[in-house]
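In structure tokens, the next block holds one chain alone, the form predicted on its own.
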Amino acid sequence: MGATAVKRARYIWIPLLALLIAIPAGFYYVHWSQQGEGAGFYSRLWSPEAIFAYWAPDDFYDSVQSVEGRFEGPACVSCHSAITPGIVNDWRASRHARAETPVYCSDCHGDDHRRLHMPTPRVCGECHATQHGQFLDERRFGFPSHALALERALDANHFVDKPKAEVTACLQCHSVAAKCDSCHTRHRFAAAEARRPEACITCHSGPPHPDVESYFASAHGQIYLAEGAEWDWSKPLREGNYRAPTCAYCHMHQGQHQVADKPIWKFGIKQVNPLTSANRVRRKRWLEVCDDCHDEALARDALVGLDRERKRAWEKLYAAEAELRSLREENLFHPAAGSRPPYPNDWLDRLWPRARIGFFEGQASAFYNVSPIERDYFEMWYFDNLSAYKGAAHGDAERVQAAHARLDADLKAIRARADRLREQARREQAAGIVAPDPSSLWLNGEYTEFNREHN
């Protein structure tokens, strides 16, 4: 074999051999990383609090050991009527209790008292297969969706780096992926309860997702507030049953247990091209929901109005991103990427510290351990931008106007801060001043050390 042939063989076999080693090594690493005390991809880097057993029961729930034996449903009810009467009363008022063949505690929790389990969507799916299948089908739409909400939290860089006290509130809502009682509470599990907007308020409120605030300010929400107490909530979510829609009516049209099947759902923090074939189908589906009550032309005009609002918002966001990218090129972030604590699991950031700007660079997880101007952009993108989107999507014109005024102010403030950073750098250079290295301040300290020891 000639020298040229040997070189060619190396070019082929060395990459193939490296690939054969890398693939099983990657699978092994993923499996190993998920075997820690926590859960998710970074389970070895954090430990759960006791309350997590109720929010992610498959991962953390351990049955009580105070009672031994196997019990049929009537025995559970007899005992718990004295121990937890409120739970028993809720169950007695449920369709489970009134069914021709009652669904008892043991059907959902098991009958071995030392091996009890919390009902997860998988357990509920044993009887409610259609709803469970629709719920799981959300995964094909990616984030954000209820079915992937817990994974979104547990596999996030900031989740494993921040103290558990700061991320506990995140899991309380993101646990919707692991238990059905986020929407229709145990032990009544009433569909009528889940049809009301209050079922969604628990999670869908506040600066990052002001859904309920924008809904209640809309004409739909105003009708609900005035008349909702008199509506018959036992009626299914179908045309003609309600004078105004609620969250579930639009997002779970006709009772579908799926909320991530519309392009507008992802339109808030991630710009989506509305002209793709998939989005055309979903936009048509959006219009079909509105058509239950409105003329299609009116609904189409509202959707075009939302498109215009999104275009305006993204023009402002892109202008802010351009300013930040310019500062990054000039190395004017303070503290710079290499001078602040990287996420403990982010090996790339350790090897190549780099400020991440915009959604596609990872801005979604860069809301702390950043410089002040980067945080300004995060709040512009995540709070004021989303407020404008939610107002436009839910028909709250005042919120749209106020949010865009804040976006304008955000962009102005970011540009002013950028100018100050450039001016400061110019003066330091003219005076021959070398800026001090802030890494000793940011890479160590009480908060950082506490995180390392107590997560």
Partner chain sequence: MNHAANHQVIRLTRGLPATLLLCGISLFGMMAVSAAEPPDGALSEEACRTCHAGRDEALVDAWRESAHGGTPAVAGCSACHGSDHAHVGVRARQDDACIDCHGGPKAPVVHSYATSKHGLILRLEQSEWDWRRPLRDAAYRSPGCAYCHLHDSEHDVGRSVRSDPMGPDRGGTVADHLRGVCQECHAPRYVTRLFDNGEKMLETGRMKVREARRLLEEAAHRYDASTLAEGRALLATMQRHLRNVRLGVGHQSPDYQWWHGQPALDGDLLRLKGMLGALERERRLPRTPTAERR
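Residue numbers count along the first chain shown, from 1. What you see is a predicted model, and the numbers here were worked out from it, not measured in a lab. If you superpose the two forms and keep the largest set of C-alpha atoms that fall within 1.5 Å, you have the rigid core. First, how it differs from the form predicted together with the partner chain.
For Asp301, a C-alpha deviation below 2 angstroms is recorded between these two forms after rigid-core alignment.
Core-superposed comparison between these two forms: the Cα of Glu398 travels less than 2 Å.
A displacement of 2 angstroms or greater separates the C-alpha positions of Lys164 between these two forms, with the rigid core held in common.
To test you: the structure above is the form predicted on its own. What is the structure of the form predicted together with the partner chain?
So it's only the chain below, everything else dropped.
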């Protein structure tokens, strides 16, 4: 009896011991992985460009060394009105300059010219604690969100892989997590500016997120375009202050800085069940926003309409994914997964090469180093699907219709390409050709080789 008990105890103490070793080792590994020249989880696999100092200042900012000494605010202003007059003009027109005790350059950048720092949200938060607290709180709603935008970008497969000068393009928008001036442009930092939809356009436009295009085409946007210039933008984003909502009115209701705090459909990038208990709470919160102007029934219908649009879009997307999965099973991608340049961070891919199909397999990085039919699906998913979603979410019916017509055409084109691939494979098989890919094509070439060597 006693011997069995001792034996049984093994089932407890062995896992316990393993856990005691594994947990600290895991923490250490994460810490170690972040100690490289780059930043994020794969920091040891890449080196930053000098410009990263300005997009990810917490990781890379280095102060200029050309001027020495400590300077009080008025001295900064005096010298910089000659060196960079634009900055000083802007600051003079800001509330910072006109406050009873002005907020000077040195209050945000430091006063030692060889140890200057970029005012990250933490620095702004020293005075604007409420907004900064809300901004950080957005993290708990997950990604996509402003607060997680930078770290998720730095850890993306394609960011780690591609030449850093090329992916600087990503950081200009994803740095929103590190820069309050993404929306409140420097050095005026006006709340009034950020309340207007123009503040969002630079990042929220273009193929995968035509937010601004769909908003301006909607009834809300049309009212803004006709009358917005005359509205009093110093008023807070509350019921009764604006005749039509702007981006911030709905997404930052009452000025709160958790922008993505009620994301039911997650940007349209994956299929969700819109009626989970958490999503029911979010739906209720959306209704509260719409309720500022609209009857609840109308708002409810809009949400249901969006559910239906998403279902329709995902039927088409899943049909295309099924086609791709079947090609993967038949080993019909050219190049095959093993014949493509692998991502430097992806050892699993080297052991077990596998094409990435669908959101959960890492589709977001599958826009290069893939075969044409996979790229076709990437564009279907990321451009046309998201265009349909944004159109539906912002009330641009024409866009929804056009995007769904494109989704239909995409599906048809993918099926036609799949048929051609199968037909060619059938004839190759009949001719007894075993390894049909001309391998040098996909691994060689000026950019392809540069990309492999410059992470």
